[in-house]
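The chain that follows stands alone, in the form predicted on its own, written as structure tokens.
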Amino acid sequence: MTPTPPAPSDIARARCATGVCLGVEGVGDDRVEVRLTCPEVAELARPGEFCQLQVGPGPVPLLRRPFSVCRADPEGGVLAFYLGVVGEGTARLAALRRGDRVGVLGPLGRGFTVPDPPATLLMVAGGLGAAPFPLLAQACHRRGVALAWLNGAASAGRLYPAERLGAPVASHCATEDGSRGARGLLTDILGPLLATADRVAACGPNRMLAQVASIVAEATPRVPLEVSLEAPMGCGFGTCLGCAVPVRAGDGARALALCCRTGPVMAAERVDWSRLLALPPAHAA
């Protein structure tokens, strides 16, 4: 049986809410775990989803900036975030204390299809494209769906802990140092995996999305894949239009669609993507 995807973002789901900063968790090289008290947001998020996280109390930095939910434990009203310092704003979330306030708008977007048993999930993360796949483990894991772990980085140090999704997983890594696992890209690893796999779910850099998705079209047999894809997301809601990406329409007509609503998790055949590898990278945090 087919799982019925989730439906595009519905924003009157979204909270505007005060997250108090639990602590900030070292994870790795230059990576961060986030961990925030926000029960009205926790207690709604699905993966895949993201949240408009305000940086500080004054203008400078004027926008929020966009983040995967990591994790959400609706009993604990607790969220998480997993983040690298890449600008000013994830520097300031880096450098949270226990106690500090951050303004959180969410859940916010279109997440990840959970299938339904039996299936075999393959996730497949590079670099901080990790962050919603502890949700989305979880969540399978309840259901009674097996999960594989594709995890790729430029060296160990950057690789997301299997352990740390909270599921049993068969896990498999790349560096593109040799520190662990496969030298090279994942893509260099991932067609044999197909194999085993019923659905794929892929988060990651737009390029590595792309030669995923390049992958999996030529697999036989082919396996749905979901991607989430990264777009500039000023605002996170629909109004700003600065992350409008470019999708295939269903007659094949090229399109726009609103990465924040109608993603950021998208069917890959939708996605156009020689176009959308043309436009500027998404790095604004």
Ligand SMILES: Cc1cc2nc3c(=O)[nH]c(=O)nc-3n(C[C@H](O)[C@H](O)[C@H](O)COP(=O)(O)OP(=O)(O)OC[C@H]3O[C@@H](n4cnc5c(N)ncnc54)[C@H](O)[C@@H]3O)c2cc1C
Given for the second form:
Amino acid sequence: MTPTPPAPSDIARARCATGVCLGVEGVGDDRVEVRLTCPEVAELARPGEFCQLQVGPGPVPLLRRPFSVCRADPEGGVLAFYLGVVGEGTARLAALRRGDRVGVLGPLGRGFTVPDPPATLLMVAGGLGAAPFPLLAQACHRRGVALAWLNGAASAGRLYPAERLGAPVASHCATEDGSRGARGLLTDILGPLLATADRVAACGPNRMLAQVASIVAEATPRVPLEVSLEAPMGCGFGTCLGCAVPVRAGDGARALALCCRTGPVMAAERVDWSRLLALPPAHAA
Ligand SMILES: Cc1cc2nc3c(=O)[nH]c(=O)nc-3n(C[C@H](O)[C@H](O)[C@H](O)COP(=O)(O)OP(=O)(O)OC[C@H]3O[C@@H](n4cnc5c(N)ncnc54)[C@H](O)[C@@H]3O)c2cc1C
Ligand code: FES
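Output block for the form predicted in complex with the ligand, input the form predicted on its own:
Full complex below, order starting with the chain above.
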């Protein structure tokens, strides 16, 4: 059954703040964690929500870039983002130095459900899609929810270290070159892990998410799956309409939803996967 469309996110929760860089730490190969002091946003951010980060002081690049909140420490007022360099904006963020200032707009979007115990949540992360899971893992652990972790990447150096999740997890991984865990894609080993999961939360490239959705629907249709979608985001708060993604309306009709307001986290059955994957690369990458 197609679920009722969720209410759009509450943009009144977002703050337009200035973060101050505390440092940029290398995480494995070609990945970094950028830590910012930003108490206004750190106290509000929930798992799966994102921020739009200003990537430079001048007009170019003009647009802020969206990044999932990886960690938020309300006591210390610290926010962290996990990213890889794919273009100018991410290169600038990875090159930040301690004391540099960064415009932060957030938290934005709808995040992941933190289940009630007793439950086991399986978190499925492809590549940089690991970004939202430390915050989700910590929220679940505090609530007494058991966690399983399935991470896939091209090679061992691009896996997200399970110990950085900040919560105990049953950990599984797959690498395309076989340098750690199973050789191949995470979707190759997902099926058996579903037997013990009460819910699944997934983040990664949209093509991976489509496969995860197909496997979960086939193997365990009773298990709710939430996916954090990728879409090109100009504004992040519902104005530019650039992030529209195809969804199934309640009556099965074709519809569009703004990923920045009714996502990025959506119920998998709401997404119209074949139309999503037919979109240009920033959607299907
Ligand atoms: C809600 C959300 C959360 C995200 N969280 C993270 C995160 O935690 N860590 C992380 O590393 N990345 C994340 N991304 C992707 C990140 O926003 C893009 O990689 C970034 O905007 C690229 O900026 P750039 O200037 O470096 O590259 P650009 O020069 O703008 O683009 C370089 C390449 O990246 C692709 N790209 C650009 N924007 C996106 C996008 N939104 N989705 C997919 N591909 C894109 C382009 O098609 C192009 O091929 C997230 C995206 C969304 C929508
Ligand atoms: S990013 Fe502008 S409307 Fe969603």
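Residue numbers count along the first chain shown, from 1. For clarity, every value in this text was computed on a predicted model and none was experimentally measured. Between two forms, the rigid core is the largest collection of C-alphas that superpose within 1.5 Å.
> Establish whether a shift of 2 Å or more occurs at the C-alpha of P57 between the two forms, with the two forms superposed on the rigid core.
Moves: no, less than 2 Å.
> My question is whether G26 is one of the residues whose C-alpha shifts by 2 Å or more between the two forms, given a fit on the rigid core.
Shift of 2 Å or more: no.
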